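Take a look at this single chain, the form predicted alone, given in structure tokens.
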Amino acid sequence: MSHSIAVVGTGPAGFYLADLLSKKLEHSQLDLIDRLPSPFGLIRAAVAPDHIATKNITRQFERVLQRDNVRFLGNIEIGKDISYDELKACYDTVIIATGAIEDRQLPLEGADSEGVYGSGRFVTWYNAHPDRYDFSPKLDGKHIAIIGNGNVALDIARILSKTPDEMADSDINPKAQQLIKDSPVEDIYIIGRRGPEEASFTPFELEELSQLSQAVPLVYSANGESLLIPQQIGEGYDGRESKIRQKNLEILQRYSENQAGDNAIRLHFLFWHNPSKINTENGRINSLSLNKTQLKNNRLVETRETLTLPVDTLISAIGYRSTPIPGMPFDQPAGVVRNEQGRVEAGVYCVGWCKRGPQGVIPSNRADAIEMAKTIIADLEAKPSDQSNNQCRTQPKPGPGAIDELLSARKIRVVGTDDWHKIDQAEIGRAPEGKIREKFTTVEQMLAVLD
């Protein structure tokens, strides 16, 4: 019996699960659905544009699209073009894999001021996401602050510090590249509430800052003196995490010995500080107030010491939320699809960041997909059957044909696998010499290639 599956979202989690199910369920028909004409989700729209090797995982996903029982259906928004209930009525199994790219609100007075942005908005802008076509952040000042101690904060600091020559082989949005090139930035502050051993950096990303041609990483305390970096991490970390954090400390120790020198841009790591207020002038941020923090009885507390930094642009990298689909169970406080170990409701599952929150790197989604594939297959095998006629009591849904009829009746322009390949080749073909591609920045530009 053929089993129809819809995967909503074509980022790493969706593709990893589609890869497994299309092989494990021999007679399945699987549709990968995305609201954009392009697949690959965060790999295309959030992985740093100078990390081309990381983006090469899409080659594996392209092979999934070549299978006879897998289709890509792009340019379809669930909740708008097709409702959630209609999707459930068409497919035996629905999997939500929409990720989490909506910025968590910065809980500070002045967070809605001009010059203050969430990292999701900022990162998708320099990655040429169509949602950011009209976005033009203020980068016209000398001082930029980034709140957050994870890899996203490092990515933003690195991209803002690189010269055009250093970005020559990237796929950065050309408009973003020009704005960054013209920026007079001199100081970039990377701010964390906790200390260096609690930072969520990976050593590779942290080490990259030492290779910048016009920027130098510095580690200072609030009074301008070099911050003492612990020689060893504390207890409570497992083996792999312990090694990562220890390596981070070693890199930060080297950075604490750096001097600003004649470098055009200074990257300041500011640990043990919690932002408290965004100060503005005429609606635009002009400084950031912070309170010094410390651990007391294993709890993070603020001291009476304060610090005010001149800041012209503020980017918060404090986490993301998923965007709910109308009619779908959703946990608003947590910002994820409401689920029990990936089960949303009968026949509906979720995987990836929309299931567990924005945690882990791309390979983490593969481990999650493996567990969800086991869950889905186990649920299918556990369905009760009528022994008298050997038929499943649950009647199969109409499948891909029904969704095709709905989309055709509504005159929705569907972008299939072959269409995506035309868009892909057009982006590669329009790239200047030395660049791997130049992305289209609007849906209309992508569809124009097909017309």
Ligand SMILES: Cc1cc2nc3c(=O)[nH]c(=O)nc-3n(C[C@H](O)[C@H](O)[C@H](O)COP(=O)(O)OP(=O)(O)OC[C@H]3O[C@@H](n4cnc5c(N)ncnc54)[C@H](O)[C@@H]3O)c2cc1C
The other form holds:
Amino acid sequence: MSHSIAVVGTGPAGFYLADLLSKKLEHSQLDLIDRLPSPFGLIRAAVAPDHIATKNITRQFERVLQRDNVRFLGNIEIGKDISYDELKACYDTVIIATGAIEDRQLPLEGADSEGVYGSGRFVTWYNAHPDRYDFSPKLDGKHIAIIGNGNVALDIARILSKTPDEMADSDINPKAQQLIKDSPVEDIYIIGRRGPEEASFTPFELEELSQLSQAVPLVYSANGESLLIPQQIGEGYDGRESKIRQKNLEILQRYSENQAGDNAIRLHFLFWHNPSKINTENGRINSLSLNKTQLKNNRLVETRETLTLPVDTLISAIGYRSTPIPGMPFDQPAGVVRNEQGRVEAGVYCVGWCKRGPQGVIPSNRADAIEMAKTIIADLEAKPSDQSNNQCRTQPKPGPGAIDELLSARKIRVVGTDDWHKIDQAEIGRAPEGKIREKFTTVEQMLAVLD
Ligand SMILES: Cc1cc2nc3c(=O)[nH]c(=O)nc-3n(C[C@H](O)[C@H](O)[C@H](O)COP(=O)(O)OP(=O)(O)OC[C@H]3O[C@@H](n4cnc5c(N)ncnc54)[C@H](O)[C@@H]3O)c2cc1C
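Here we have the form predicted alone; I need the corresponding form predicted in complex with the ligand.
Zooming out: every chain and molecule, the one shown earlier first.
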């Protein structure tokens, strides 16, 4: 008997799991549902637009869409077009893979001022996510601060520093490119509460900052002098982790010897500083107060030293939450789908960032999907006598035909695999020479290609 599966969300987690289940469950019919007419989640919407090689993973996911038992159903938002309960009533197994890209707000006075943005909003803007069509960040000042010491902070600093020529083969939103080009920015501060050793950069992204044509990375301390970077990482890191951190220190050591020179943009790494207050004038940020920090008995403490930086735009890269779907169990404080090892309730599972929180890179979602595929298959194969602990078995459901009827009755324009390919080709076709694609920036523009 055919087994119907709905995967809600077509980012890496949804695709990796769809790949496994559509192969392993021979008689399954699997629908990959997304609120956007385009698949691929944050690969399209957050991975930096100049990291085209990273985005090439989508070719592997395209092959999943070619399987006879897999459909893409784009332009359907669960919780809005189809309710969570309706979805459960249609499919034997429902998998939530909706990611987590809602910004956590900075716990600081002034965090809602003009010129202060979360990195989720910012990166989806320069990646042309339709939700950001009306967003236009203030980039009209000389000083930008980015709070966070991970790769997202480096991505943002790099994209803000690159010239249009350096972005020529990217898929950046042209409106964002124009605003960045016109920005008079001279100083970008990358701020971390802890030190260089604790930063969660990866060496590739860190090293990229040394290759920028008009920007120079500097390591800055509160009194304006170069910060001493330790030669050697401390104890407590395992093999791979210690190599990454040691390499980071080597790169930062080199950066600490850099001089600003006549570079148009200075990228300042400011370690050991905790933002304490956003200062404003007429509702707009104009400076950021910070407290110097240090480690005392292995605990991070603030010292009495303070620093105030002139800041016209502040971007916080301090983590994300998942967006709850009405009716779906949700852990509000953690900002993830409420689950026990991926089990949500009878017949419902979750995977990826909406399950684990915003941790890990694209391949981490593969490992997660492998685990979840095992769990789902084990639950399905469990004998009725074993099911006392298994809440995940339900009565057979009507399957995809039922959702098609609902969608048709509600006159929802479903974007199927062929439709997506038309949108894809139109984006590639309209790109200026040298650019990989020029994304549509609204859902209406995407649908206009089809109808
Ligand atoms: C700024 C940034 C840069 C990154 N750069 C890299 C990188 O260079 N390399 C790397 O390996 N990793 C990178 N990552 C991490 C990577 O993007 C994540 O690991 C991965 O995208 C998480 O996958 P996911 O499937 O859980 O969620 P997502 O990729 O977010 O996919 C979720 C999908 O669910 C859909 N959806 C949400 N709600 C609904 C709903 N109600 N109904 C229907 N559909 C819905 C969304 O439209 C989306 O398509 C980056 C992350 C960020 C934030």
